[in-house]
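In the block that follows, a single chain appears as C-alpha cells, in the form predicted on its own.
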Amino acid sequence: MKKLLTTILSLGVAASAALAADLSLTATKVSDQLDAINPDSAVWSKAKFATVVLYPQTAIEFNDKEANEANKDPKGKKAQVAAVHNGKEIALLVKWADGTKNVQGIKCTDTYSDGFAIQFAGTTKKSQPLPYVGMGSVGRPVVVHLQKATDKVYEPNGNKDVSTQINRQQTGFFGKELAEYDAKVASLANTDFERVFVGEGFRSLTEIKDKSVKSNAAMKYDNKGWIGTLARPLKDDYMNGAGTVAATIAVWDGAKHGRNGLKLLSSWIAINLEGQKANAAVVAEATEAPKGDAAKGKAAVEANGCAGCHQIDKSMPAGYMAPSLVNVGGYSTAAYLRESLIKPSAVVVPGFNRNAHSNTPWYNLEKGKRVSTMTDYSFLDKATIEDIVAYLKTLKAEVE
C-alpha cells in the first residue's frame, strides 16, 4: 500500500499535464473492472495524474459566526487527480491534503465531516454550454456524487423497522437480550455515506433513490490527507459519456465547519477518454483562456457599477445584494462569466439572502420564471465584455 501511495504522489507531482492551467486530462484506457474500485486498487498505477486547484466557494456568506471565523482567510488547495475508463465505466481518484481527520458521528449536531464530491455534466441535446458549477442550470442538468467520512450510523437503511429505532435504555431489555438488541442495531448500521443527486438549477438538487445510478465511492485517510475514489457507468439515465466527459471536483473540511456551500471546488475539467474521439467543443470551453485585457476589464467593472451589488474583493463588505465574486474566477469558465454578463437570467443564484434588504431582491418571478435583477450588459461592445471576463478570471484566492 505504501508503495502504491508513493507512486500516486510521485506521479501527481511529476505530471506534465498541468491541470490547473488547462483543465483537461486523459482517462487512461484499461481492461480492469472498475465497479469495485477503491483508493488501494492497483489500477491507479496505470493512470496519469495531474494537478487541479480547488477554490473557496464564496457566493454567499454563511450566517454562522464560528464558520466564518474559521474561513476568514480561505486559500485555494491543490489536489492530485487521475481518471481511468474501460469503455463502459469511468473512475476518478482525488488526493488532497488535510491535516485533521474529521468523521461525522451522531453524538452532536455541530460537528462536520470531511468529504468530497464529483459532479458530471448530465445528458442534454447539446453538449454546450456547460452547466453552472454546483447545481446545474435549467436545461443543463448535472449529476453529483457525494461521499462523506462517517462513523457507523443507524438509518435504518430503508428497512422501516421501528422496533430497532428505540433508544437501548427504553427497550426493556437486559443482559443477553440487550446484547442481542445492540448486535441487531449494529448489523443494520451504515458506515458508507454515499449519495447521488441530480440537479437542473438552484433549489432543484434531488437525491436519486431508485438505484438507477450504479456507482461506488470510497475515502481513505492516509499521511495527513484524503484519497477519494468514484466509479460509475459512462452511460445511464442521467449521463451519456463519450469522447469527453465534463466533471468538477469539490472537497469539504470538517475542521472548518465545511458543509453545503462552504467548500472548495474546481471549474469544469474536460476528461478525454483514451481511445475515443475527443469532443473538441467541450475541451475548448473547459480550457478557454481569457481573450481580453484584465486591466481594462477592471476599469470597466468600476465604470459600470458592479461593486454596487457584488463584493469584488475581501476588502469590501460582504455582498448581500448579489453573489460575492471574490473567487468567481477560480471555479467559473470564461464561457459562464460571459453568459452571466449578457444573459444574467440564464443562471440565477438562489437568494433571497436573509441579510439582504427586502427592496433589493436578487431576482423577481415573472410568469413563474426567475428573472435576475442584474443589469443585462449585452449593450456593451464585444471587446469590453471580453475585458471584463479577463478581469473576473483573475478573482481567486491564493493557493496553499
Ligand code: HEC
Second form
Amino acid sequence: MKKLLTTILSLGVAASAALAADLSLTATKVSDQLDAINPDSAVWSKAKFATVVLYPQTAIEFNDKEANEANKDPKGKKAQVAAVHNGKEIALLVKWADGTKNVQGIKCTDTYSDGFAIQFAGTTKKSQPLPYVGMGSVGRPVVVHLQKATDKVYEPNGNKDVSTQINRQQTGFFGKELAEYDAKVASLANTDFERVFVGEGFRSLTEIKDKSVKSNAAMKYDNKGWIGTLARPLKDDYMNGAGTVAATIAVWDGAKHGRNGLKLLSSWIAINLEGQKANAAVVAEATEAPKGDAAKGKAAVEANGCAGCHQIDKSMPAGYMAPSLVNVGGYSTAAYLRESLIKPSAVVVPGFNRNAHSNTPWYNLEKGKRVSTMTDYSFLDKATIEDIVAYLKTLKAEVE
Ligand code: HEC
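Given the form predicted on its own above, produce the structure of the same protein in the form predicted in complex with the named molecule.
In what comes next, the whole complex appears, and the chain from above leads the way.
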C-alpha cells in the first residue's frame, strides 16, 4: 500500500505541479484526552499537517443575485488539515485564510457567518463506494458536523432555538425587557452554534438533537484566517471509524453569503489511524489518480454531447439542464465520476424535478425512486470512460 500511495502521490504532483488534489493523511496516535480539544490545545504540536484544496461547489446554482455576484469566478482555497486520535476519539483541525471575519450575531438573522463542516462516511452494512460528497446519497449515509462563527447565546433549555423566540421589532413596549435580556445573555452566555446531522442526500439532512453524538467543535479567528477543530468518537450509532476514516471538509465565507450548498468543498480524504490497519479500499478510492488520457477524454466529451446539458467550462452559460461541471474534478473522486457516467441513477444530484422544471428535470420519479434524466453512457468502451474520467478530473477552479 505504501508503495502504491507514493506512486499515486508522485503522479498527482506531476499532474498538477503544486498539489495532489486527493489525499490520504495520518491521524497521529496520542494518549491525550480529546473531548475538550480546541484550536489552542497543545496536542496539535504532535500532529502532521497536510494541505487539502477546497473547491467551490458549483453543482447547484443559487436563486440569489447578490450571492451569485459575490461568487462570480470563485477560486479554490488551500486549507491546512491535521488529525489525531486516541483509539476512542478522533480530532481534526482545519486552518484556512479568510480576510473578513463574519460572525452571526444573535440579534440579526439577516447576516451570513463564516463556518466549517466536517463530513464523515456513515456506517453501512456492506462495504460500498463512498457517499456523494454533497451530503451523502441514498443507502450511503454521512454524518455532518457543522460549526458556525456566532456570538454566544444564553439558552438554558439547550434547544438552540432562542433566536426564533425573540421579536426584535418589539423595541417599544418590550424594549426594556429586551435590553435586560441582552444584558443577561452577555453575562451568562454559554452556548455556541454547533450542530450534527445525518444525511442520505442533499435536503435529507436531519439534525441529531438527542445528544447521541458526543462531539465538540470550536472556531478561532487568528491572523486573517480561521482555525476550526472538531473532536468526536471514532464509533457511535452513526459511524464506525476503524483503520481509515473517510472525511470531507467544507468552509463557508459569510462575506460571500455562503450557506448550504454555496461553499468550498474538498473531495474525500482518507484519514489513516496511526497504529491500526488501514482500510485499503477507502484509501484507494480517495487517492485514485485517473488512468485515462485527459486530451482524448475532452474529445470524447465533445463527441458525446455532454455540453448539450452541462456547463463544462466557464465560457458556457450555466443553464438549468444539468449540474455545472466546472469544478466537478475538484471535489469528486474518479470512482464517483466513473459511476456518474455508467450508472447515472446510482447517485442523483438533487436538482429540478419534473414539477419544478417540466422541460429540464434532472430526475424523474419512477415507482418512488429518483431516476436520472442523464444519458446512460455505459455503452462507451472502458478506455473511453477512463479518458472522460481523466478529463473530468481536470475540471476545477484555479487555487488562490
Ligand atoms: C440529457 C442531458 C445530459 C447529458 C447529455 C449528459 N448529462 Fe451528465 N447529468 C445530467 C443530469 C440531469 C445530471 C444530474 C442527475 C444525476 O446525478 O444523474 C447529470 C450529472 C452528471 C454528473 C454528476 C455531477 C455532480 O455534480 O456530481 C457528471 C460527472 C456528469 N453528469 C457527466 C456527464 C458527461 C461527462 C456527459 C457526456 C459524456 C454527460 N454528463 C452527459 C444530464 C446530462
